[in-house]
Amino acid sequence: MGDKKNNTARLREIKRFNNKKYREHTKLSRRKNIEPSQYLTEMKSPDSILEIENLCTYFYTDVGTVKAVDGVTFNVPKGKTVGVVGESGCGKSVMSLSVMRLLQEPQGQIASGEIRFRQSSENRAVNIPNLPLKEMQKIRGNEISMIFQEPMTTLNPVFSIGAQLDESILLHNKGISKKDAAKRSIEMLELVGIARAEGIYKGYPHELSGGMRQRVVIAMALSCNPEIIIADEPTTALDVTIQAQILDLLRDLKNKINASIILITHDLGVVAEMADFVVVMYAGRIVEQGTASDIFHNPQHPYTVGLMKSRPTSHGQQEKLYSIPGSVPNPTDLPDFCYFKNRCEFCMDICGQKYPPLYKLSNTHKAACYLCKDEKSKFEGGVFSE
């Protein structure tokens, strides 16, 4: 009886706390005349075009605060493609969400920290999240685009292949004709590698099949010529020659716009084949970030060394897959020590006091784990040199 009092008691705090947060967050967004000088900002690295520093994003949910993202620091060098890589429920899908402003608002908000991000049409730098709505819809689809994860759940089943193209085209180039808006469209399914592009145009999404509608979320996403694509598992669930395809165009068309490319998969080989650099993310967190080279040939967090033994390969004799023991923390309870070290085979007692700080083992190699600190020194950013 004690204890239905006590957790009735609980649920009663939880709401009231995240009642105060909604209260918070829905002040904010409806905030007018919101000066420039709340939202300009300064970029820390003049090769970068975006930059993330100690993001945090929750959700206030009825069972607790869920700690999605949880202090991510990185960023995105200008022409380059970052791999970020992890198990699913990690927080990949809701770092990008928050770069996009798309999370569902008021029970997700972005709690703190800073995403700026290098306007190259309007030669200044902007804070993301401190951003008007009306200044977040210019760049959105526009400077910043995100092929989704499920081009099905992505395309409007009612409307046309070329409506859907077009309105993006139509929104962002004030005065263009829908002829030329249909031209536009028209070129960029051509582009991505579709033929009889004037018949899917003018055809309905489940007319096509998944590489195909992949192919077409693409060229949605591309039809701005955007100066970062955020790529959510782009080659889920397609079979492994149209994923060489995606791979290949994606890369094509990197190279063609010169556009940085934040590739978010579960995919190593994906990510050995496509990323400059990688960020390695667990429970919301990053524990590993490096060059690929770095990643692939060096790992040093356990977690990393874990994914790759996971790998399957073409020369092993192993009668089975390798797979981390263990589960995920839950992570509307996170403790206050390494997430990783009940999962960990080289747990030591310095894992049970406090969660590890990044140490720097290369001037781009960092890890947070306790196995680095008697090498090297403790690193307190998380900006790739090259």
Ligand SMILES: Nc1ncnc2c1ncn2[C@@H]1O[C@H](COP(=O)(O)OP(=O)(O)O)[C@@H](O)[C@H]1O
Second form
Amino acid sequence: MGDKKNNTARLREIKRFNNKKYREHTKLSRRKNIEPSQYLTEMKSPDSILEIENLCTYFYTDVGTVKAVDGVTFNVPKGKTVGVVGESGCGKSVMSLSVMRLLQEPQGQIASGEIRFRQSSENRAVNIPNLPLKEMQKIRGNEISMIFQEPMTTLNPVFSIGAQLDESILLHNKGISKKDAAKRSIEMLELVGIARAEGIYKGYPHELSGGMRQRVVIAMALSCNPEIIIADEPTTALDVTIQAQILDLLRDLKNKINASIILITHDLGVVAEMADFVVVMYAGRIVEQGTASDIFHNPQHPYTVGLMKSRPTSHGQQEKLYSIPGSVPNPTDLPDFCYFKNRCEFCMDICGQKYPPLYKLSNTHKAACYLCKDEKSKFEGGVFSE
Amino acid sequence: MRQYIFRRVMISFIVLIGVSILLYALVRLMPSDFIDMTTAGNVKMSDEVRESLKEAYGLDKGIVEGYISWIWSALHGDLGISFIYRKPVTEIIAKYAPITFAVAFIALVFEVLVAVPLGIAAAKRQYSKMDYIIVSFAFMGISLPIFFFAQILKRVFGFYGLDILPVSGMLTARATYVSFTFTKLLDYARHLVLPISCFVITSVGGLLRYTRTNMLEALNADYVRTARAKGLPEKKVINKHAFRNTLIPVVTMVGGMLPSLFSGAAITESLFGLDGLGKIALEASYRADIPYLMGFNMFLAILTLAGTLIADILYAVVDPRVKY
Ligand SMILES: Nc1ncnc2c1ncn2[C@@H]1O[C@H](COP(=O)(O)OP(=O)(O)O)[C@@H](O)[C@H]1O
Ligand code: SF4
Ligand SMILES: [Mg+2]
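Shown: the form predicted on its own; wanted: the form predicted in complex with this ligand:
The next block holds the full complex; its first chain is the one shown before.
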């Protein structure tokens, strides 16, 4: 009885808090005449194109605040590919939607942190969370574009493929004629390996298979020569054979274009082949990051090691696929200590006391685990060199 | 496409035959017939006279026999003579249908013009004050009984209230118009303001809420996120990408609303004294005017089938995934 009463009081408290947050957000987003000084910034590193620093993205839901992304920091160097890995639900999509400012507002908000983007077209650096929507719209699809997970629903069913491709091109290339836009669209379709591009150009999404639709989405993402492409699990929804084809395409494109790529996936094999840098996320935080070789040959965090072990191997020796025991903790109610503690086989006393800081293992390699405190690697040699 | 329409028309024909059987049975099963009702309380009326009258009206025949003779003439284009008006039913329908059509069509246009933009405005700002106001308005309209609301409107705008609008009839009684002039048209229009507002306000809620629901669904769809990810301005995202998808279910619903506009006319027309098919139908059903009721209801059935057919054709026009 008393519990129930407490609970309703708590829920009401949450509701009040959320409404306050929604109002604040609405007020902020309706601001007119935002001074450039509020969103102009300086890049910290000369060779990075995107710098995410302490990004916190929260969802204010009826059951409490979901800290989907909670203090993520990493850089995307120009022309390089950064792989972001982690189990489902650990905040990868939310992180990428934050960069695009495509969160479901006002429930989802960037609560704090910076996303600095080197906007070379304007010869400046901007802080994306503070950008007015109009400025953001100039970046979306033009300088930063996105490939989504679900090709079956990503395209609008009522417009032709051609119309949807032309739309981006016409939008971001002022003064281009419709005919030239159509020509460019068909070129893009050819670039992503679609035969009979002119026929497809006139067709509708429902006439295409999932793999073909994903190619169209990729063509759309590339059509304005973006500086950054965010691919959020571009192959997860596809059949295995089609997955391989799309990955081949992405690998091929990576060499043809000189955009930076943020490749989100839970397939470590893909990351191993394509990524220069890897970020491992767990429950909204980065638990380990480094160069691809750091992560693959010298993983330090037990979670990364678990992910490695749970990869299907090509030898087919393992009968049952390893999977990390337990599941991702409830994101509304995260503890103060290491989030991985109740799934970790190396758990120590100190692990239950405070969330571990990111220990620097080398210039490129960091991990948030007390095992790395004394710099002596627990998993020497890495998992690949068994 | 042509083949599809042909097939649908053929099927409709069979459906109509079925509908006519049901209707005829229902109309004949009404507890008392036209003769009983007209002669009730008349002491001079002997049972013999009554029987011969029934024979003259064809009410002595059984349901099956009666139906066969009705459908036989109906197939030859003859819907019989109205008991009340003593005129061929086809003639009555031809004379009064244009009025009902005009009123229904104007009402439909206003309903769409009110429901669709308001539904979209509400969906665009879900849970905002604007949304609550619009949804409350829709619910208020749905829950208001039409006869009650009609009286309120009459009281407020009519002679005993603001006295700015006529409350009944099609034209001002004393005015005579030699030919069809602009003043006559204006007079018509003034008489239609209250009936149409009454009808639109009490029935707009359904379409409004349907538009809102579908718009909300479209706004949460992945393709809308894609449209935003392209960098399209919000106006275009909503008015082009989301709206075009909302249009598909809305068009289907509007097509299906056609017959309900006509059956609703029975009440609106009676309340505001408009000379349309609906007003006559209401009277006919009080007095068991079988030929007229059959004619009117078959007319509604044809409209229903035509409405769904039009909706299905429009469906193929607005949705490229649909092909016949
Ligand atoms: N619209 C939303 N409302 C509430 N919570 C959300 C929403 N979108 C995502 N989340 C939560 O954020 C967390 C991260 O989700 P997501 O980024 O989609 O994970 P993934 O790594 O699989 O892409 C999840 O716990 C999810 O429940
Ligand atoms: S900090 Fe402790 S509990 Fe957390 S991963 Fe490292 S060893 Fe395991
Ligand atoms: Mg995801």
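In this text, the rigid core denotes the largest set of C-alpha atoms whose superposition between the two forms falls within 1.5 Å. Quick caveat, the model's predicted, so the values are computed rather than measured. Positions refer to the first chain, counted from 1.
Residue 125: CA moves less than 2 Å between the two forms after rigid-core fitting.
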